[in-house]
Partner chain sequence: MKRRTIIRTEEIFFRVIMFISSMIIAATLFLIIFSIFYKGLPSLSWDMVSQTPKGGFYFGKEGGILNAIVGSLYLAGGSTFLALVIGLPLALFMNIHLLSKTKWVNAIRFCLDLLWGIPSIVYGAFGFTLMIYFGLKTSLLAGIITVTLFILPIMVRAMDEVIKTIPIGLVEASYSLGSTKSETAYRIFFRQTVPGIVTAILLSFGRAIGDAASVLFTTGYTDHMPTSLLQPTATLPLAIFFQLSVPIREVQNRAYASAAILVFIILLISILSRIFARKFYKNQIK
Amino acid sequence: MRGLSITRQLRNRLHSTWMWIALVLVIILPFLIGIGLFLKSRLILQDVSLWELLFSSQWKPLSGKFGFFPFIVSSLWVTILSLLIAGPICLLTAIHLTQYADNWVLKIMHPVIDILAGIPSVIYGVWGTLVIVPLISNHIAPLFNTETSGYSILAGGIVLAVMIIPFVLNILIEVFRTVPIELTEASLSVGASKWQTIKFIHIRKAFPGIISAFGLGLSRSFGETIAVLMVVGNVAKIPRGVFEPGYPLPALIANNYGEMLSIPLYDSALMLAAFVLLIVVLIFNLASRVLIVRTERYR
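Show the structure of the chain whose sequence appears above, on its own, in the form predicted alone.
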């Protein structure tokens, strides 16, 4: 019996150790990635100031000019546009599915959402090229008296919006389902309408979860690569409107890494672009966490 007890203790300690190692690895992984990218990009930082790299519009690698401003602006354009399109759709759909629709509708929607989430991004890119780009070029842009090839910020925003809908919608559905039924019954019992209950009880109660869902959607939009580079045009200039082409940071890295690394500092410049991408995504996540904490504090 004593030997069996020692064996069980050793086994428990071994399992506990492995779980601690896994936990520590998950915690330090973002820092390891960030340190690696920074070390690879420090070569260009020794020659050019960070301010000039981030806010210069000149992208001429052969002349040693690496201005990331057009790429950063393009990334912000497509990211914000995708969230503006997907946000209301996800929020209203989640409210309808959890508050108005019958249970069988939600049972049907769950596998549909999972299928949408599992489709590879290159498929969304092909769909955007075949459907969204001609739609913008032939129908949407003419409504605004604009001529465009269709490869534009708007195409990137629409494709990204479709891509993040399943992720954001899945989280929102779970968030709304966690609102206690007692709160709903109490609100209805004092004479509030269904919509008033949703507006003042459900949305306010689920507000931190809503922020978290949109924060994750924002991070995914900012870092998406393949689908965006297939529809956004990839022109290294600052876009002045949604019908102009852009060139987001992920597309820059995917298009050029491995092909033009013989140019001095090019490798380091692309690593800096990846480092900036990582920092911005971390800022998005940190900002959403701060907003959640502050919201919960004042509730």
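Note that the structure is a prediction, hence the values are computed from the model and not measured. Only the largest set of C-alpha atoms that superpose within 1.5 Å between the two forms is called the rigid core. Numbering follows the first chain given and starts at 1. Compared with the form predicted in complex with the partner chain:
- Under the rigid two-part model of the rearrangement between the two forms, residue 76 and residue 53 move as members of one part.
- Of the two rigid parts of this chain, the smaller turns against the larger by 12 degrees between the two forms, per C-alpha superposition.
Alternate state requested, the form predicted in complex with the partner chain (shown: the form predicted alone):
Partners and other molecules have been left off, which leaves just the chain.
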């Protein structure tokens, strides 16, 4: 370092310092978010027990009753529904794209996945109200002899499924690519057909990765807000079927941003909802990422 001029050394110092600051910022950010939301929601936790907040179904902010149970149940409904729809499609497509697809299919699908991932959630919401909601009320619900406005759990699930498809698909494609080629060669050389190789070797080898891709998709749809809010109906009741309206947790937070300042404890309750969301999503993320690390994504 002796031969360096002072300015070059100084510049190097400055850059390094700034890099360290950026690093520290990113590392403490998750904790900062957690602490910030927790401090805000502590007000209500002092008044009401967490158990009551989470499992009471009374949501009457005006009389100070904050029960999150209907929202949690709605969230679970739409999330699981979306995964049930998106899961098989993603899995099949990922196998198709990594093992079988012709060049022209790949040429179409890469931009398609990219654009799907880039479309803002509000656009998905508009599409949902334009296409999915009428489709459900006019065509799907009559098949099951029910009547609905279309703004329902099912609509939320379908829109969410489309939203998480590019996300889950990208991870799955990466997972299938990490299956070592030697395994395929060995399997083919003992006389297995290509599909048998995929079924018995690839899927088994990639299994932890597949589960974690679904886990990440799950946490994605659990936190998705605007698109769901626009199609799900937003009625604070425990839904009893897919054709009934629901009111997921993120929609609750987003919908009440204006009025919460006038009622005591209201903003604290909403921040608690955000905190719960954060914790659930973090747990799912953590578990899935650990699983992915196990399958050697970070080598």
